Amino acid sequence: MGLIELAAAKALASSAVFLFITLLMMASAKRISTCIVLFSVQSAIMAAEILAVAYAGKSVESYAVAALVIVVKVVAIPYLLFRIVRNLKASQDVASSTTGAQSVFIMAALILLSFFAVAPYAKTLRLDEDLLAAAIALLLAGAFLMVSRKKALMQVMGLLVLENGILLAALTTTFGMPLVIEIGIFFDLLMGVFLMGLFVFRIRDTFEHLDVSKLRRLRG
């Protein structure tokens, strides 16, 4: 049993090096695509994880939890994101406040922030140090993404990494919620998406552009 924990944590530890990695990519991304893509691989990474959590511990609650997360992460919701996308007949330019290199760069810093961040909490509480980096690091890209890119479907993939990071986080610190508060987020989440494409629709329609930052001159 003991070695199946070691190798369990050992496989945690080493997938929050690929975690870091989609955010890096997610950060020079061009295209809303790509994004989406990237969103589908880190919430696989993630499944991944949880199912190592689920093995060491023998929990069919955590297998159940994993499954959910291929369901609706990995396939459900690139898959409605795509459509909408392909409906949407626009440019898919990220449309970035910021440059593919100083967005890499603000990226690259959060995630040393993150590390600087838990060492404390992770050495007095004995958590992966790694695990609970990323988290937090999920939680800013998410933020981070959501205000310098302009378009509104990328604020939707920002609030999906930040999503992301509070199921890490949880992962992290208590191996994961009950099945029942996993089933009714997961539920929130995919309304969420699915109104939110009407929004975006909406906004297409109405203004003839997807760029929330033009909104702002509505102000009166």
The other form holds:
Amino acid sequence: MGLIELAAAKALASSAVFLFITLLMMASAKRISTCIVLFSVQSAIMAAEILAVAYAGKSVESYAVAALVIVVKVVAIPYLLFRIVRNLKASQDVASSTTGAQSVFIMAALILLSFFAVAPYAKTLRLDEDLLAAAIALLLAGAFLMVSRKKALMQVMGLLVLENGILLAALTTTFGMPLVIEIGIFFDLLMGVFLMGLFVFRIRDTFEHLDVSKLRRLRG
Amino acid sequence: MNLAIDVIQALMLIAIAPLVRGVIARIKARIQNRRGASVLRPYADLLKLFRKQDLVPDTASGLFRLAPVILFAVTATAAVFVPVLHASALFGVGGDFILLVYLLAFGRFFLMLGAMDGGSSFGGMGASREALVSALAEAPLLLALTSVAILTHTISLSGIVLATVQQYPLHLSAVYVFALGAMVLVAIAETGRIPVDNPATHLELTMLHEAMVLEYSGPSLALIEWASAVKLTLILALLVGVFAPWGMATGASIVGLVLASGAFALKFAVSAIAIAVIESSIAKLRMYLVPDFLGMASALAILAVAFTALMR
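Could you present the same protein in the form predicted in complex with the partner chain, rather than the form predicted on its own shown above?
Now the full complex is given, and it begins with the chain already shown.
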């Protein structure tokens, strides 16, 4: 039994580092498919974290949430996104408005910023500082991906990363939300990806490109 | 006894350097569905070059012949400071990572001088590109090593390795992870592998290292090739020693050394396979994207240094 406890503790302690790695790799990624794979990996790390919390708290609901994360975020959403990318037949480039090095620099700055942002709260509330900082970093990174990438699909990616941040923040501050709410959120997310997928197709059909920086005029 | 081990491990590093190159070339060939040359081919190449005539261009000065000798001597000296089987390297007390970094820079400086002295336009072009890459690679390399040094409270390489060996293996610090990321990117640029430089090409306008050595022949070329092989082995040993030193001998026992040799061979085999896979699956970057590539290394290295303050 000692081994599982050790593994659970390690998963919690070092998962923040792995989340930061996925964020930095997402910042340097040049292809949309790389970002999708990284999102899937990121969600898998989240699932491991929820499993560790479930094991520590002996809560059945958390196991269900972990299973939901694996089904929806690790498998279903990446699969859907891959299908969209394949059917769009557009180029794989994320069309970043910052260069790779700039993106990684900004992402590193965001990670440091989130550490400074959570430091006062983590001390008074006696929370895990690394994980809370990782949650804030995921939020900021999602927003950064949305504003800096011009390809319409990357806005969806940014939103998904942002949502991962909210899930992690909830997990570290309250040891997870009630199952009903989690199910609602996941359903929302899945529908959101469906709708945004349709929306991306409409953008391509109407404007013949996916560059959101060029969407300035109304077209019927 | 310790001194003997230190001498042996430094000589070993220099002696096996061509073999490491041969192994990487062989694995690469296998991945690309070719049979590939024997892993001992680099030794045969060196032997052949040493027996050939050394041609010097009419326009070149004495520096042209001197540069390869200095390059090899400096690289061999740097090899002495890298821990391989045993945590403390020869003169390990006096040498720190700053010396190692600048020994390598010194060698490269003379290689660039020699290339420009050769008088061909290719040499000058290659030298200016190499200067750009090395200027950009130096900062992240120093910063990444500095972050590890801050974490282990010592600037001597053997001290860093000793501190890491004695650490609990599962204790994963964010500093190590980011520093490793930066060091891997820098190592690719420093050793002239894909995606920064292509070691397998002679006739391309994008080449860096090969453009510099184009005018060299015979023993001079052999020394340069051997030195660059030693540099590749040395940087791999440095990566392995700083970030995955487990299995390295802490005392001077025979059993420990045998185990350390086994662990060393295993770790080198893994890194050779990793290099071959990366080189076969990635295309070379355009020259203008190399600063961007090394900028990522800088960002990671700065993050690693910042984390030494956060992860107290």
